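The chain that follows stands alone, in the form predicted alone, written as C-alpha cells.
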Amino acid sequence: MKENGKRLKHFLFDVLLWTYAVTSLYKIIYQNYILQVRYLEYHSQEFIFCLIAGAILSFLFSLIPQFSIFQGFSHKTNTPYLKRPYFILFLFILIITFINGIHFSQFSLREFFSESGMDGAKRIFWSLLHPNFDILGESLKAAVETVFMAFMATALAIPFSFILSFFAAKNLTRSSLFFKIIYTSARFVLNGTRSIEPLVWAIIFSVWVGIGPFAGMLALCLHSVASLSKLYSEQIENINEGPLDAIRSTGAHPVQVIWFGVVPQIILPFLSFTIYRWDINVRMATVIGLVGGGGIGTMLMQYQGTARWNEVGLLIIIIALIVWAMDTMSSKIREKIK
C-alpha cells in the first residue's frame, strides 16, 4: 500500500513536469520562436490539451522506471548519472526552463550593448562616481535611522519568535492531537507571513500607521518573527533527545523539560540566528524605504525619482559602508559565540 502511494506521488509529479514541458514546447518554442508569434495568449483549452499530453507521456514513461524522472531519482543504481535515461530527460526539461527564462526575462544582449543604452549608462555611472557631499549630514541621519529601525524590528521579534518556535517544533508537539493542531496552525501562519515580502508589508503598514520609519520597523518585525520562528523551530527539532528523556524520567513538568532540556542546547544557535537576522534587516530596511518605510531608502527613492544621480552616488556609498560594517561585525560576533 505504501509503495503504491509512493508510485502515485511520483506519477503525479511527472504529470506536472511533463505538462510544463509540453506547454513550454508548444507556446514558447513552437509559437514564439518558430511561428514568430509576438504576443502569446494563453487559453484554458490549450492548458487542458497540454495537461492531457503530459499525463499520457508520464504514463508511458512510468511503464519503464528508468524513464520516470521522480521515480528514477529514488531508484538506487551504480550507473553514472549522464547514462541514466531519467537524468537525460531531466536535463532536457532544464534546457527548456532556461529557454523559458530567456523568453520571460526578455534577455537581449543587443539592447544591453546598444549605443543609446551605453551612453545612458556612462552618464549615470559618471554621476554616481562623483557624489554630492552637500547632503552628507542628512544622509548620515537617515543611515542611523535605518540601523536602529532594523535593530528595533529584530529586538521586538525575539520574544515572539522564541515562544512561537516551541509550538512550531514537530518533536515537541507530537504528544497529543491538541499540540499537533497547534503545530499545524503555527506552521501555516508563519509560512503565510514569511511568504509575503517585507516590501509588501511596508506598503500595508504605510497605509496603516503612515509613511515613516515606524511602518518600516513593523514590516521588518513581522517578517522577522516568521523567519526567526522557522529557524528557531528547526534548531529545536535537531536537538539531542537524551537530556529530555532523562528529565522526563524524574517526573518534571513539560515546561521544566523545555527550560532545562531544550533551552541549554539552543541558546547559542539562537543568538547566532538573531545576529544574522539583524544583519539581514539592515539590508532590507534600505529596500523597504523605497515604498515609504523611512530611513535612507526613502532618500534614495526621492533622489532617484528626480534623476539626481550625484546624490544617489553618496547614498550608495553610505549604504555599502553600512552593509559592509554590519556583515563584518555580525560574522565576528557569530564566530565568538560558536
Contents of the next structure:
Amino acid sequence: MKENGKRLKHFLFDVLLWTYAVTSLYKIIYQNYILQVRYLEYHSQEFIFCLIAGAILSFLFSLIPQFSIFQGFSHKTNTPYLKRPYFILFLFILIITFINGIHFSQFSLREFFSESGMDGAKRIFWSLLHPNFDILGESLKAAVETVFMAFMATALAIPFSFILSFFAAKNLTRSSLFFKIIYTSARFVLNGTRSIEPLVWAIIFSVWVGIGPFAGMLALCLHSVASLSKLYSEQIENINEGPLDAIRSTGAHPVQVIWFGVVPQIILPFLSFTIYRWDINVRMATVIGLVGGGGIGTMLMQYQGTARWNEVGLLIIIIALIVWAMDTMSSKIREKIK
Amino acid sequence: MMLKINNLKKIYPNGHQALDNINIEVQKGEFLVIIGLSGSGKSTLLKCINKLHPITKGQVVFNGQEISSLKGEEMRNAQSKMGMIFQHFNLIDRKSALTNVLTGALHKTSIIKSVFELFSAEQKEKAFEMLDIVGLKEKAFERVDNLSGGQKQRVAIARALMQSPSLLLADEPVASLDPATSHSVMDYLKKVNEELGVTIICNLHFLSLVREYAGRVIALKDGQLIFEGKPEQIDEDWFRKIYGEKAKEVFIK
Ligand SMILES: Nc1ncnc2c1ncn2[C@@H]1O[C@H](COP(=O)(O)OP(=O)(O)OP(=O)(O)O)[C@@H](O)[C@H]1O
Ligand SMILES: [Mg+2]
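Give me the form predicted in complex with the partner chain now, not the form predicted alone.
Starting with the chain above, the whole complex follows.
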C-alpha cells in the first residue's frame, strides 16, 4: 500500500517534469530557436497536448527500470552517476532549463558587444570617473538626510520590536491559550509585513504622507520593526531558562521575571542586531530614495533621469563612502560587544 | 506542620505521568532528603511544591494554607516564602553577586523600583548579611560568571535566604560540583538548617551524602514513593529496590 503510494507520487512528479520538458522543447527550442517565430503565443490546447505527451513519456519510462527520474533518485545504488539512465535524462532536462533561462532573460552577447552600446557605456564610465564637485554641498546634505532617515527608522523601531518580540517568542507564550493566540497573530502580522519589500512600503507611504524623507523613514521603520522583532524573538527563544525558573521561584511578578531572567541574557545580542539594522537601513534608504523616499537616492534618480552622469558619479562615490563607513563602524562595534 | 502533600499527581502536558499519589508530611526544622533514579520525579516534586509547575491532582498545604489552587499574587506570595536552589545555580550571569542576592527580594519590591534596581538600604544591608552567611561578603561586587561553581551555589543559597524562607527546596545542589566543594556547600545548607531553623527538602544522588546530612529520607521510583525513613534504614535490600538490581553504591568522600 505504502509502496504503491510512493510509486504514484513518483509517477506524478515525473509527469510534471516531462510536461515541463516537452513544453520547453516545443515552445522555446522548436518554435523560438528553430522556426524563429517572432512573437510566441501560448495556447491552452498546446499545453494540454504537452501534458498528455508528458504523461505518456513518464508512463513509458516508468515501465523501463531505472528510467523514472524521481524513482531513480529515491533509490540508493552504487552505480556511477553517468551510467544511470534516469540521471542522463535528468541532465537532459537541466540543459533544457539553461536554454529556457537564456531565452527568458533575453541573454544576448550581440547586444553586449554592440558598437553603439559599448560607446554609450564608455561615455558613462568616463563621466562617472569625472565627478562634478559643484554639487558637493547639496549632495552631502542629501547624504546626511539619508543617514538620519535610517537612524530615525532604526531608533523608532527599537521600542516596538522590543515589546513585540516577547509576544513573538514561543518559550514565553506557551503558558496559556490567550498567549498562544497572541503569539500566532504576532508572528502572522510580522511575517506579512516583512514579506512586503520596503520599496513597496515607501511607495505606499509616499502617497500617504507625500514624497520625501518622512515617507522613506516610515517605510524603513515598519520593515525594521518586522525584522528586528523576528531576530529579537529568536534570541529570546534561545535563552537559558534556568535563571527564569529561579527568578519565578522567588515569587517575583512576571514583569520582574522577564526583566531579570530574560533581559540580561539578550541585551547584547539585541544591541548587535540593532546596529546591524541601522547599517542595512542606510543602504536601503538610498534605494528607497529612488522611488521618492527622499535623501541621496532621490537626488540620484533625478540626475540619472536627465543623464547627468558627472553628477551621478559624485553621488555614487558618496554613497559608496557612506556604506563603507557604516559597514566598518557597525562591524567594529559588534565585534567589541560580542 | 510545615508542609503536607496529599495524593499529589502530576501529568505533564505531553501526557507523561511524572508523579502518582504522593503523600508526604514535613515538620518544621527538618532536613528531608529525596533520593531516586534519574527520571524518578524528584525535580518534578520540588517544582510542584513551589508551583513552578501546575499540579494535576491533589493538595499541597504549606504553613496551613492550601496552595495548589492559588493563582496570581496569592501564589507569588506563597512562592516568596520558599527558597529554591538548582543544580546549575541559575544565577544571572552578567550581574554581580549582590544583585543576584537582591533578586531574592523582588517579591517585596515594586515593579518600577526593581526595573531600575532601586533596592532599599535595608534590603542591601540584608543582602550583604546573607552573603556573609555563605562566606562570600568580599565577592559582593564580583560578576557571578567570574565565580567558581561552589561559590555560585553559595550565592544561590544567599539569594534563597534573602527571601527569609521558612522552607528551602534544593534540587541536586551539589550534582555539578567536585566532592570537596560538595561537602562545603552541604555544610552551608546544614548551617542554614540548624542555625537559622530553615526547613530543607533536598534532592541528592550520593548515598554517602544522604547518610551524612539527611534527617529523614524519602525515595521515589517511577513517580511513586517507595521508601520513607531514617538514612540508616537504607540497607542493601532497600538500595537495590530503589536503584535497581544491578546498581552499586558509589562513595563520595
Ligand atoms: N517539562 C516536562 N515535560 C514532559 N515530561 C517531563 C518534563 N520534565 C520532566 N519530565 C519527565 O518526568 C519524569 C521525571 O522527571 P524529573 O526531572 O522530575 O526527574 P528527576 O528525578 O529529577 O531526574 P534527574 O535525577 O535526572 O534530575 C522524567 O521521565 C522526565 O522525562
Ligand atoms: Mg532532577
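Bear in mind that the values here come from a model prediction, so they are computed numbers and not experimental data. Residue numbers count along the first chain shown, from 1. In this text, the rigid core denotes the largest set of C-alpha atoms whose superposition between the two forms falls within 1.5 Å.
**Student:** Rigid-part assignment between these two forms: does residue 139 fall in the same part as residue 110?
**Tutor:** For residue 110 and residue 139, the answer is no, because the two are assigned to different rigid parts.
**Student:** Hey, what angle in ° does the smaller rigid piece rotate by between these two forms, against the larger one?
**Tutor:** Comparing the two forms, the smaller part rotates by 17 degrees relative to the larger.
**Student:** Report, to one decimal in Å, how far the Cα of residue 104 moves between these two forms once the rigid core is superposed.
**Tutor:** Its C-alpha position differs by 3.5 Å.
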